[in-house]
Amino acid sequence: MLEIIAETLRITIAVALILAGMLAIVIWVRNNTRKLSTLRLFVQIVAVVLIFLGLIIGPFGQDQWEYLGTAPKDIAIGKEIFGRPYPDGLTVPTFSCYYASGRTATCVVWQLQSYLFPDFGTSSVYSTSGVERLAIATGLLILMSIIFGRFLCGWICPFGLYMDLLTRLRKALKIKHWTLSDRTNEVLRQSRYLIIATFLILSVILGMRAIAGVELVSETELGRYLEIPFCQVCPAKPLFVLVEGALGFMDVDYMLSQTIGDFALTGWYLTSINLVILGVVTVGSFKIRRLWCRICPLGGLIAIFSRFGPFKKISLIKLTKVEEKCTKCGICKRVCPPQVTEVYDDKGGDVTVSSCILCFRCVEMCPYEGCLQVEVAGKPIYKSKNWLKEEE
């Protein structure tokens, strides 16, 4: 009973400490094109912590997982919530990496590859099926991709922070950014689908002899092939475990060991080839804004199920425009972080597209007012305000 109430406490407070971050910068910065940029660091420092370190799920020290260090374990939520294990955490469409020990939530990617190879046959850990696994991940994708739709990139996606934060930092260093051009960003937004596509094909084809017992590849069962194609190349992955192992969250020693197979002996959490991937996209997310977000699948898969056929009538936060208070000054398409021209483009209504990310920089710096405008369920929360008038 005690630590019921601890636990409470504990929580409680933390929701107190919030919610006061945030009431403190709504009422106390000023500038009207800085308040909400301002507000979305701190959800977004708030979401790292969240996710990552599970300073309020706990608990901490799981036996099943000591080798990766003492941090909470995902098997809290299954198992205390859901009353069964579910050990891989709660499906959340952001990086929120497996491999980093917190995983509290667990990126969405990684459990549609590994549920199919080498884990849809995979019985001792999961009292859930491979089909069942794979239902309740891809339910709570759709799902969460509807409630949020890529709201999850723009403002609680960790690896989208570390992204705006070099672009803080090229800022403070007064360095300008480089933008490409309509043509190249039209050909990274289109690859996400196609790297979405290789992922799962690889996944389905080493998985045929636990889905369909027919063996594709030889030997696949013995950790020879590549397994989860995705995260041997993800950006995310190695940031993340090399933060925690920093921190003293995970066991280093575990962290640097390798793994069987011709393909994986340069590491099991840390690879030569993610290493470098890391090192590129941080180059290039330095100059040019929000790069990965342009090519990243799994924002590919939350505009498929937020922006597309029917998703899109339901889906629930929308950027609209009103075009009669448009005057095209440019503003909109000089600030978004991935290149989004269809806001600036477009006549008005919905203006939301697959590329947005939803971070609202446009309505912030929109100069007139109500042009631009959020919605949650058709209902305006946030509007585009005349901060020109209100500097003079």
Given for the second form:
Amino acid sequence: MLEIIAETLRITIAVALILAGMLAIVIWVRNNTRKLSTLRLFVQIVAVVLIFLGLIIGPFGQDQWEYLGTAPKDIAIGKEIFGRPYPDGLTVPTFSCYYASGRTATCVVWQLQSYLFPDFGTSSVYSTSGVERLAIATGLLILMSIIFGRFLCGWICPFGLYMDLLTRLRKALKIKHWTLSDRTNEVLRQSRYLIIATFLILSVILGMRAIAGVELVSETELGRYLEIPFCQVCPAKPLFVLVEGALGFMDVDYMLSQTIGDFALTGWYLTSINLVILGVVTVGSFKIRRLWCRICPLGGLIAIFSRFGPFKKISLIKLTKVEEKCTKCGICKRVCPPQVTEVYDDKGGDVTVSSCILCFRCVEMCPYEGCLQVEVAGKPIYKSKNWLKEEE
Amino acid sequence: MASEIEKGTKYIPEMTQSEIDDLNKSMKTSSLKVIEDNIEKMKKSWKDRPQVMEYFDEISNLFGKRQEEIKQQKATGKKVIGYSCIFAPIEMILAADAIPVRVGSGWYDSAKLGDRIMPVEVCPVIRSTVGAKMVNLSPFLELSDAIVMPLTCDGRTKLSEMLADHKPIWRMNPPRVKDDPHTLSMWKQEIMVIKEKIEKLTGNKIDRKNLKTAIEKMQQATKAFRRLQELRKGNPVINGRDAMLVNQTSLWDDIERWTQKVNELCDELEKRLEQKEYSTYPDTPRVMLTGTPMIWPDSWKVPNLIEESNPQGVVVVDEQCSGDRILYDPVGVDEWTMSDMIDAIGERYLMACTCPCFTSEHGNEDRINWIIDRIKEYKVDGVIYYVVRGCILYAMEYQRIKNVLDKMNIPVYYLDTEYTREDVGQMKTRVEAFLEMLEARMDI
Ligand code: SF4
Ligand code: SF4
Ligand code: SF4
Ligand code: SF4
Ligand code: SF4
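Return one more block: the form predicted in complex with the partner chain, after the form predicted on its own shown previously.
Entire complex below, previous chain first.
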């Protein structure tokens, strides 16, 4: 009983905080149109804190999974959904990495992969069947994609923040950025779907461990890694695990003890491939804005459920353009972090596309009053302004 | 052999010094008179003309204070860089601490002189500029150390050759298809070439810091300009001619001082708006001008007619590179690195421009969109499409624009003219008929 009250209280506080934040955002944006980017940074930081340091709304310092360190691994929001246990917590379509311990929500990519095979591992944590968990995860993915779409990428995703910080660092150093050609970007965009398909299929196959009696992977630790193939190459994992380790929220010794083996497959918390990819993405996105987002399968997943087919119509957040106000000045194209060209090219109306992370930089920078606007459920909430007025 | 060719490149005929001096003197006198007349007329139609307008009147005197000022600054070693068209990257000129001045000329008298070396079919803007050069009439052209000439039309292309006999000419090659990524990169190279030339001439390096300052200066000017434009959207608090004059003086005035004065003017006008003190009757038909640039002072003939005829009209907005298009678009910098600033400048001058010298997959749609938007924003009652004979780019785009305006049920009048004062009487009848029609429509 007490536990339920505590849980409710925690969720209420979290929700209240988020709502208060949103309100503050709305008020602030009204007054300071040119400060949208700063606001975005602020929201991103708040989101990271909420996602990874669930500790601040949990019993901080209490050992729950003693070998992981002081952070309670499972202070997760939504451990129960519809009265059904959902031990990994709320599904969020961002890189809110499962492996970093203090999370309050869980990365949908991890959930999809691990729930895809119903007899996940030998663990007994789950009393719900895999199918049910898979349904919840997919349902939440679709729901959030419809509601927020890739706004999650622009404003919430912690890995997106990491890349934005690299960009800010580069800007501060006055180093110029590189752009990729439109064709390269297109190839990268298309490859997202290939990556999604590959890791989902792999996690089914490898999750079965054996097909028709032929063993694919043995019942070992290695097998456990391979059931969740994408996470073994994901650049976000080592980043968050290392940061949390460094901050003392995770037991580094334990982490390292789980990181063993040869080059390609070293361990649960860090593989060499993870690290190499993180290194490449770090260097790359220092010079190229939001590089990883251009191939990110999670961004692709959100796009599938918000920008295509019937979802396109019902998705809530949209970017629209008034054709006759656009002088084709090209600013929107130049300032766009993932180099979306459609906002510039398209004539008018709904110009949101799958590669757009809804960061609204273009709306902020378009110098023509009311040319670009952000619509939520058909209502414009933020429009491009004659920003010279605000620039004092 | 080579010497033969060299002779051939000289376009401008030999004239005796006394002939030059005589012509210069008479044209200058007549021009000063036109300037004075125009200002008189503006004062007469706007009883309560704000004090600060006198500043712009003073700057509008092409042979007056501003010319002296530039001469003095030139004597201290500053360079003057002329430009023939708003494609020239002003920010770069300012960054190198040089003085940018527009050198295109609109003297009717000198256009006649230009006829001596050019067929009358050629656009009078070109003939007038050449004519002015023949007798050293244009103070800003004479003061220029070099002239940036974007080759936007055939007239300007050949004009660049003619002027090259006298001044270093820096040609720029604007691509005709502007929204293609490879043409944009071509244009940026053109900008880089100009940058180097400016640096070489002035001896000042254009770096991140001074370029940023220059961009910010121009942004402030744009901000003030847009403030003035905003005031023209409601009931008229400023007559069209006065606003046009303010806008055009930005082409040769010191841009910081200009910005300050425009802000002063806006302060005054905002007050008047509050007190409902209008420059003319609120129900005056609202006219938009588009087409060939109208160059001060002689081309004021058209807005003078519109705003003095009976019934009267008021010019609330235009779509001309001599007016609202000069400063409307800001340079939008994303990151203050050298490369991004240059990209931003390049895009500002090329892509935001609606000059009819461009085309694209859908034709010069940007211009049509601009016109449609202005008509809605400024509640325009009718459009006057002004074309001088010989300006075929503007003439050829008329039909397409007319079709669009017909669909919007906005009357448009094709006003073709020459660089002459002789057709004023006949034009008056035409303009009046159009305004009468507008007024009749408004009554319904
Ligand atoms: S490794 Fe990447 S995909 Fe896997 S849970 Fe972490 S963030 Fe998500
Ligand atoms: S595309 Fe991927 S990495 Fe980028 S913000 Fe979205 S979820 Fe995060
Ligand atoms: S910044 Fe605005 S006006 Fe410029 S091209 Fe983009 S949408 Fe059009
Ligand atoms: S198109 Fe606009 S909102 Fe979308 S990613 Fe680019 S800058 Fe951000
Ligand atoms: S008025 Fe027309 S023809 Fe004349 S210079 Fe300008 S664009 Fe060329």
